[in-house]
Amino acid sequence: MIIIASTNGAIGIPQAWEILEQGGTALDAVEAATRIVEDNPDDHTVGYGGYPNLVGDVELDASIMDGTTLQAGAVGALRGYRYAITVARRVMEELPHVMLAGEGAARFAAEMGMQSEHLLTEQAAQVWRAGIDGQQPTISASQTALLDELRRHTANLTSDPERVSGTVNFIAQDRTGHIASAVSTSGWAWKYPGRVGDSPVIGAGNYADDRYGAAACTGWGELAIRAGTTRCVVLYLKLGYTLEEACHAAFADLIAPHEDPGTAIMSMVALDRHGNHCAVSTSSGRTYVYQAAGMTNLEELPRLVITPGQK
């Protein structure tokens, strides 16, 4: 048995863990230990309290996925709802879908008799004031000349998706050998009104399959989309590829020649199916978390600096 997670996954961790000892599925321990970060208010980057977009809505992406069967459930720009998880959860269990956006989404979870709620704190709100210098939403601007106006004021915060963004990511493995994965963000801060990164994308910023294992990313999510990121992680492991060998064959495709590698900001923890695991960012200082069979504790660890581009 083993999960890991991103470093603000670490307040998860406990209770996956008991729910694995007490024998429960990789699925139940990463939508647990998701939902538990999505309830963190100090956590700025998932579910309640989470940064709003460009006109101070919080919108919401996640994604489940059982590798075992392949299944996947995910849901894009979800408002109202704090535990995105449950909501991908539900569509992956209760839809021929895998992914819900919007209005849809919300409709969905509102139908699957859950709490509909308002997400933005007011730290976050005055976080948000702040970084668009005070420039909030007026019943008499037009949308169009508020967003330009916006657009105006954030150009700058925005360009630095590290300062801005952020996603929990969690990989589990249960003692019959299942692996599950769960990513889910409250998106790049500041973000156009819509816009869904790479967390709901299955293949993108989450993918698992027991058969050789699981990826789950956090960063730009524009660049996991355009490279599949977390398939690709996988797609090497089916070809051979240590764990470590399929992260920077991965993080080599997040960019194109003529581009430059420092412009490209990424993490990813990744798993294999015989249990080993290895988390990689395209930034020093950056660490993770898991916790193995034998462990009484998680144990933080670095990870490894991945040059984007360099084979």
Ligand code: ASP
The other form holds:
Amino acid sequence: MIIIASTNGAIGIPQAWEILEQGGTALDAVEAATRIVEDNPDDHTVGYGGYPNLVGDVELDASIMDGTTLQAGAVGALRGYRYAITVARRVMEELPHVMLAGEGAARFAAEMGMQSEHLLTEQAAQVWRAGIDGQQPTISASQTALLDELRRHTANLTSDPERVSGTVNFIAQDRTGHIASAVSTSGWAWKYPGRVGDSPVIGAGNYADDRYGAAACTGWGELAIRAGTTRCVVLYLKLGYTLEEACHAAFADLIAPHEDPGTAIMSMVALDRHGNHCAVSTSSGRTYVYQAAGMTNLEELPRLVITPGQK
Ligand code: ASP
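Alt. form predicted in complex with this ligand, vs. the form predicted on its own above:
Expanding to the full complex; the earlier chain stays at the top.
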């Protein structure tokens, strides 16, 4: 029995742990934990209070995957419903589809009886306005290139991507050995309206398979989408790699040989079917959290730093 998460998921772990301890499923545990983060107005990267897109609308992405059935549900660019993870789970359970986006996702949430609300808090709106006005602190040199694309659409935008991006990842393995994973995010602040990141793309930002393991990403979603990063990790596990080797191999494919590794921002948590866990990042100083059988509290551990593109 184990649950691992990106560090901003720490507030969701106690409830998830209770579910697991009482014999609940990994799927219920990761959904419950994600909802707690989606509720947190101080986490501007997920759910209620998330930073908005270029035109000031909060658009959420989320996905959930059941490693037993390989069923998955996802929503992209969802507006007006904070529990994106629950909408994603209902997509998985109620529809013959994996992903709904935009208006269709909101329509479905309403049909499921969920309450629509305004997700932009005053605090998040202030940061959004400051970014539009070019009044945010300057970003670090190595990350500047990654924001160039966005800058083309956002005159004078300068901001710290550590503050304007982020996502929550959870992976749990329950008593019966079943694995589930959940990812939820408001995506990159000032993203182009309708932009969908890796978080709801199964195989990119989220993948789980009981037979091998699971992985979930935060970071520059476009890289994980084009490389199919989490699916790669699980495939490498299937091929007999250790968990760390699988993470290394997946990060090797994040960028093309001509691209500057310094511009790639990516982090990932991963678990194999034996309960081994690891978390990696292209940035130093990052951590993740986990709780496993026999522990009364979660523990925070450093992530392994990987330079993308290196074999
Ligand atoms: N991966 C998310 C996205 O690209 C954002 C993040 O994790 O920072 O939307």
